[in-house]
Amino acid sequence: MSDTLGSIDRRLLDEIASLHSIPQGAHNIRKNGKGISRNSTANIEITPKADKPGIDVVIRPGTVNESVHIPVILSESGLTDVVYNTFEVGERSDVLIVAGCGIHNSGLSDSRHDGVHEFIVRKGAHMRYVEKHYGEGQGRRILNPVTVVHIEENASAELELVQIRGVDSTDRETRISLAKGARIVITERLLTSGDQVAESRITIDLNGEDSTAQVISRSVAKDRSQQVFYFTLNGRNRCRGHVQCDSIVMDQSHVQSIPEVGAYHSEAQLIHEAAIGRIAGEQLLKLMSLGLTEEEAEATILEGFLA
């Protein structure tokens, strides 16, 4: 691994991208507001933007079984980093894009990263996008991601949006537009503790005939933390959309799930389901009967819930 990365940097990369070394394929690694390693391949071109911080990633049509890693790490206290990344996923391609941000803040000032990612998934293509956020240290860690995805005719995308732990404040915005026969599956997992606050806004416009959307959101709120989820489904054609939001509340935490479902076509089928509650006592008792302590049983249940 590059000499520009220390032990803290390596740990952050492992948490958010499962990277133990700089990958050989297409990648762009950003540290403390600067790019430190970038590599394009024959099918995936990564170039820096000329007018603002960020990159353009162009994936050639027909590219399959390839991946792009674009992690961001912050290890300086008091740093605010903003980045704008644009991705074009070529027709008939099938790729994995791994992003995420890890912050280590050992100082007294806030450390913050705002990432704006826009994706264009061309006709017949498939994209899997994984974004993980993680924070550690005594200082405040702030992460505000914006994800915008345009999915063209008969294309599809899978989004895995994960907040592992250690993020003091987050305002997440996800906007999706779907053309004819397009499909989106979003899996969101979020954990807060202490006095952390999190807001997540997911808006999906099902514009095309026979477009489909599925959202599965799971969260755990501990201590005095607060979470608010806003889900908006707009069915503007014959389409199907389903949102499922499940949250576990513990201690003095607070969780809200606020749906908005709009059918603008007579054949739009839209469903929102939400369940918020505590860990079931019978689950704890069952695991404790197998020899686990109450704390171990609780940890096992939460780990399985967020898996």
Given for the second form:
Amino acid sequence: MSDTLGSIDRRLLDEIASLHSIPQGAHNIRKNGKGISRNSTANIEITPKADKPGIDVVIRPGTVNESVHIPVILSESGLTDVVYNTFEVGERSDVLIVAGCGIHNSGLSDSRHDGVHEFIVRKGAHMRYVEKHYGEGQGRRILNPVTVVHIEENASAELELVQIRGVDSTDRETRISLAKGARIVITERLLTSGDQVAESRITIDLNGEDSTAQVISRSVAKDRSQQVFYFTLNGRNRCRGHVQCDSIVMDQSHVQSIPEVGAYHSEAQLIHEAAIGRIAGEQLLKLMSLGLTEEEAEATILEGFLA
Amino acid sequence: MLVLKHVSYTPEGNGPTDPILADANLVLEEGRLYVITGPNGGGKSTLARLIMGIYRANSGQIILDGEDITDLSVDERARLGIGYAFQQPPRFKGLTVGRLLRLAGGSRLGESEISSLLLRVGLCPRDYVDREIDSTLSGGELKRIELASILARDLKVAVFDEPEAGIDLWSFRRLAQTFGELHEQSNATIVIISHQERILELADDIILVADGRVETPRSKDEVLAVIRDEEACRCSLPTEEGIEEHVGYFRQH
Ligand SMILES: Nc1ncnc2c1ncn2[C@@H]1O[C@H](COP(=O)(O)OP(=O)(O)O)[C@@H](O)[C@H]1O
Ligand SMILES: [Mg+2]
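May I ask for the structure of the form predicted in complex with its partner chain now, the form predicted alone having been displayed?
Full complex below, order starting with the chain above.
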């Protein structure tokens, strides 16, 4: 099976999923619009959707310490790949799902992947979801992911959404709904350079009593790139929500951060913190006074910030 | 040996203003510990920042071991062996204490060296190595980490800017001890900007800086005798007015 993966494919897989070959456990690898390797396990069943491109992933109740890898790679120029994936994380299970998309576009036309992922995290379950986006090559690379997560009673999810290099245009939408006692933590990392543009909308509905949400978003915009963030917290019950977003602007880049905080219950506690600015001069001077050049100091600060 | 010859500094900006440091002349020798003291706003940090290259002298020369470093950048001076512990160290989201110390000390710094550095500044290694240098650290913790980042280096000239700020009394003894050990064990030129008598006690020479003027170094005994005389019936620490009086004394003599 692994002979269907060339060296470019392997590099893309490494960037987005730290995979060097086809993984042993549950997985579905999609390349240039087609599934090229799929494996279900005793507890995790993966089946292709009958009516549209994509898969259904069903994780049996009580499944713990298992993972699912579902990377997508695009190495053919000019392809638009749209995919719908649905995940059901069974009650009391605790799993890791690694998604992500790597695009190598060496041609002139746009390569584009629009992934729509919907998750249902059942009662008492925990899901960690890691999604990395990466692009390379001369042609334009476009990624427009939609992530919808329903978290049931006393269940929790951690989302790590990372886009560090090579995506020219992204429009990311993330929608979360939380039932009673449900928890979500979203960590977002974004770096844009050149003429790249990125938009991210995160909307969280805190519907259940004692639900909690935390968003930690950090981004760096270089050159002439542009970023717009929308964060919406809707507190519809006794709940707590906290958004912290920090951006570093460099060169001629633009960053906007637009908060929307709505309390529809008197015991909803919602906080939005936003900070945008350039790298502090004192930070550069401190590292330079340890012997780092200005470029090394800048790279060190950005690397830490986006870690 | 670090020599300052006729160094003046006027900040850039709105029109001609008085220099905040005027015609500073100073010879700082190897293996000696100098304490710089004087009233707030007198120009002590400005002097330190001029030595590090954070501020650039408008006129005059700075010479390290015979080499003119006046036009060298901060990182070039750092690589020649000059170090500066900031009065107000910056915070870094995402940068850990361990990483900062490794950047400071270079690859030769292993896990055990990092632990012993943290212990020397009174921080428990287990609790701090992986901590981010962000706003969750207290001012005193930040100052100790800053101190460790300078102790991590092998320096010819080490300048510490009010290292005692934000540090409690018990740790302060430990701090004074750390400087004492550093002085004994290395041949570096050590410069400490401080208002604390316990630190003044460590000095070979004391330098008064006030009103943008740098006085010639005087021996500790001479300066402390004056301070003790004048403060005999006050508490032990020199107050700002006290220092003004000493400055007056030195001007007259
Ligand atoms: N970059 C600067 N621009 C303008 N004024 C400055 C600058 N740096 C220091 N000063 C001023 O110069 C004086 C001396 O400051 P400083 O050297 O920090 O004093 P000290 O460390 O002795 O308290 C103060 O009045 C301060 O406000
Ligand atoms: Mg000062």
